[in-house]
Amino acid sequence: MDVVVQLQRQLADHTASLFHEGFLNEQFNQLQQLQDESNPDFVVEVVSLFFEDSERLLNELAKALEQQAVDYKKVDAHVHQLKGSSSSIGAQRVQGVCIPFRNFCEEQNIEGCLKCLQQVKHEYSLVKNKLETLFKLEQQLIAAGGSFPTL
């Protein structure tokens, strides 16, 4: 089979599993549709972003919650600008985690904080190793010659 043709399917159906399996919502194609010649890297630029930034805010939770006296309020508006930060890239399942996170923090609750931090830390660690996957094999498409359709 030609490296072009099976690449093509690789990424077809990587993507469409992000989908299926929930990691990714519409939210996703919309991003992926802001993309164009004129900025090829879009789309991974923004991704980027926002691996950096739930890292610092996963290191800045992790921290806040080992505190003596925890500040729910800080958790909370940390657990709030992830949640954006994953719904404006369309990282659904990671937003999903978000939510029961800040009712915890509502209720003062730090064992269903600790909880769903882990739970936020574990989601967020499988969609960006998915992502990172699926940026891989773009980039082999496009070394190979091929290219993959814009949506």
Given for the second form:
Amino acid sequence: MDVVVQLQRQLADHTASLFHEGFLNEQFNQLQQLQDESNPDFVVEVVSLFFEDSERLLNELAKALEQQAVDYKKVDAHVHQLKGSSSSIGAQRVQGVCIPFRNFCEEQNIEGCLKCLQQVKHEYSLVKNKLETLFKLEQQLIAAGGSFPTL
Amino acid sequence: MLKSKTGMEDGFLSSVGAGDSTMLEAPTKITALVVDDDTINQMFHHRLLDNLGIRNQVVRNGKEAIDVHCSGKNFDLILMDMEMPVMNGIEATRKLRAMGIRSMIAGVSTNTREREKFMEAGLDDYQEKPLTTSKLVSILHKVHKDG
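What would the structure be for the form predicted in complex with the partner chain, given that what you showed me was the form predicted alone?
Entire complex below, previous chain first.
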């Protein structure tokens, strides 16, 4: 089979699964729509920022929750930021965990918070992997001389 | 970091959103200020506005929004986040109104609990994050009507 066609199929399947499995929602389409000839790397740029931000916040959260006296206000502020940036790129499963996480902060429930931290880390690494695969497929497709349909 | 591109051409709002017949028809000279501490949102809102041909400048908190107005600049539209360090959106909106700024200020936030308080500070509109082209267009319709 033609390499380009094969890659296009792979890319289409991968993208579809990202939405079907709920990793991404229509907000991600919004980002893709804002990508054009004058901003060809917009999605990658925003998503890279999301990776940087999330990793920083997840580290901060782990540190904050290790403290003897946990500063729940601080924890909540970090979770709020993570919720904001994940919703901006449409990473809805990450965003989804932030909701109970904030409730546990309000209750000052350490076990709940720690459980949510594990969940949000897990969801983050999943969506990161999926997005990296998506970008890799796009690059391979372009390298093979194909183009992918912009929405 | 994300300053508006000076000399950028004025775009046509009517050229966006295929199938949406309610777009504004006139070429725009609308200017906007994005007030948000989150870098992703800064990029995103900047690009959303840019895409509609709206020249825009980005600042990181309410204090910077005040400063930019004190330096004599004026905008048709201000997209105001609520939770920000240094000065939040509620305080900034209140201050801007007290300074006599009559620009359309649209609150853009995820915090619905304090929505009323935010509105009372002097907002013309409130949209829940994430912002989308259609939400932005609905805000811009109000700018035209009021202006």
